[in-house]
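Only one chain is included here, represented as structure tokens and corresponding to the form predicted on its own.
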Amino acid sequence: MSLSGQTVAITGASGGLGRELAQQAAQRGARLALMARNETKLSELANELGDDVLVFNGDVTSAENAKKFIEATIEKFGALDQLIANAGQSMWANFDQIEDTELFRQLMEVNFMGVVNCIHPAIDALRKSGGQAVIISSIQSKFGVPAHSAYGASKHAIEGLVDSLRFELANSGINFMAVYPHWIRGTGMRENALGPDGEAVGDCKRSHSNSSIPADVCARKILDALPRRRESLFIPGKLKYLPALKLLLPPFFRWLILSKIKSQK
């Protein structure tokens, strides 16, 4: 589906997910403007790209920084048609094994601060597009899962955030559209995943299993969903059925998630 003429503003560009959106923008005719905190990764993600983009190097925990990036955008192309508030980091570690809980702190302003710093200075030029911010929430933002009480917990103030706008500017044109992915492999996500100790986990990073999304497929499917302005987009769908799952079977919904947990070595 073509982007021609829309102008696309992506964070956590310069890898993962946030490049395969850039680049499949680029491809669908999208003017595309990048934040990311990665600098060097930026730049060449834009040279590869083209000239009509935007470079912003900044981090989406600053509300300044996320200020000034939606601020650029507007100011080199007039207008802004497509938030997407991509940036985010996980974690692998029991709850009872953190050593400081700061890194509940650390997570919510990544996940959840970054989402709100980005899409409260858009508000008025997505008002003016009747235009739409997409949030790449997960399917954690419905239910916890081990390991994971922190990013969880981010995920599920994202949620509030969201339901919260959409009734609070109903009238104003803007789509909110929540992505809920499953694992997304190609990411870095794994080895950039905050430990017990709060550092990134790195070589010691958990597998992937084979029911893990290929970032390029997740990509496709998000911006695919753009023109038709949905309010939810499971991916794959079958995860819709799983807070149902939790709601009408929760010791099988509970034997199902642990399962999948511990085929991740």
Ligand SMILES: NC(=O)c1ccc[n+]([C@@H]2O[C@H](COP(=O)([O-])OP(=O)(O)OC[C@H]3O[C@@H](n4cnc5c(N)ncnc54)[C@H](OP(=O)(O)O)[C@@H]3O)[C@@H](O)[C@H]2O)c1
Given for the second form:
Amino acid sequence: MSLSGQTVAITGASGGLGRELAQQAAQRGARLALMARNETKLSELANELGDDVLVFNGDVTSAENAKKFIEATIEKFGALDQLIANAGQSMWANFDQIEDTELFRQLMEVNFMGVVNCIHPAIDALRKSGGQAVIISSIQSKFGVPAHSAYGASKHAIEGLVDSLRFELANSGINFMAVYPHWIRGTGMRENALGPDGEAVGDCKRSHSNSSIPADVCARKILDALPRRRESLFIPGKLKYLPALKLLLPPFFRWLILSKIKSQK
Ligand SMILES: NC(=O)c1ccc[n+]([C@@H]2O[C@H](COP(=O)([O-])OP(=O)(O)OC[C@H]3O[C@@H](n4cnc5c(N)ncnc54)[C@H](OP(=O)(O)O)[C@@H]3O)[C@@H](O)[C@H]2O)c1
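Counterpart to the form predicted on its own, namely the form predicted in complex with the ligand:
Up next: the whole complex, starting with the chain shown before.
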């Protein structure tokens, strides 16, 4: 699926899924604008991808940084076709073990305000290009799981945002695609997750379940879906039945989720 001539802006591109998305989008001919806080990692990636990549060192929790990123993208490439709001952070702590509820604010800032901060300044450009905002959410935007209360809440907030935008901007020509992945293997999410003390947990020994998705496969599915301008993309597709199962059979649903989580300890 070619992205030739399209300008693709990706947040959280210094590692994990964002890096995979950038590498595969470059192979498909996209003009790339990449944002993250780690300038060294971003520059190394940009050097690997070619001369014409915009590297923007910034934090999505800053509305000013996000606005400058979008402005720099439009200044360099003259347009914005695909904005992939991917930057995110997770957690691993039960609610009653969390030492300071500031952790909730921090994850809302990155996972929710980070998306708001990037989409808001991009609306005019996306309207002009008839482009697309792709929000890397999580299946946890549909239901909560243990040890992820703040993460799940921040991803639920994205649902409300995107629902409203689809109404308000129905005639704008912009498509809003929400992506709901299952656990992804091969990213730094578990090491970067906040623990009960509000610090990153670091080296993570938890194994992944067999049903987790490799990051390169996840990135390929997302890029393949861009031309189809879908509203939602569940990875894998069968995840789309889980919200219905939660409504219809709550005890069975909880048993199923717990058994999946236990299988990766
Ligand atoms: N891994 C999973 O199992 C999984 C499952 C479902 C959904 N997701 C979602 O997929 C997305 C990518 O996660 P990942 O697994 O690739 O995690 P990751 O390996 O930890 O990568 C996160 C990326 O986000 C960037 N980032 C974090 N905070 C930022 C901030 N304040 N400003 C700018 N950039 C920031 C990081 O770069 P810097 O540190 O350089 O800023 C990094 O490039 C997230 O939205 C996550 O919620 C992941």
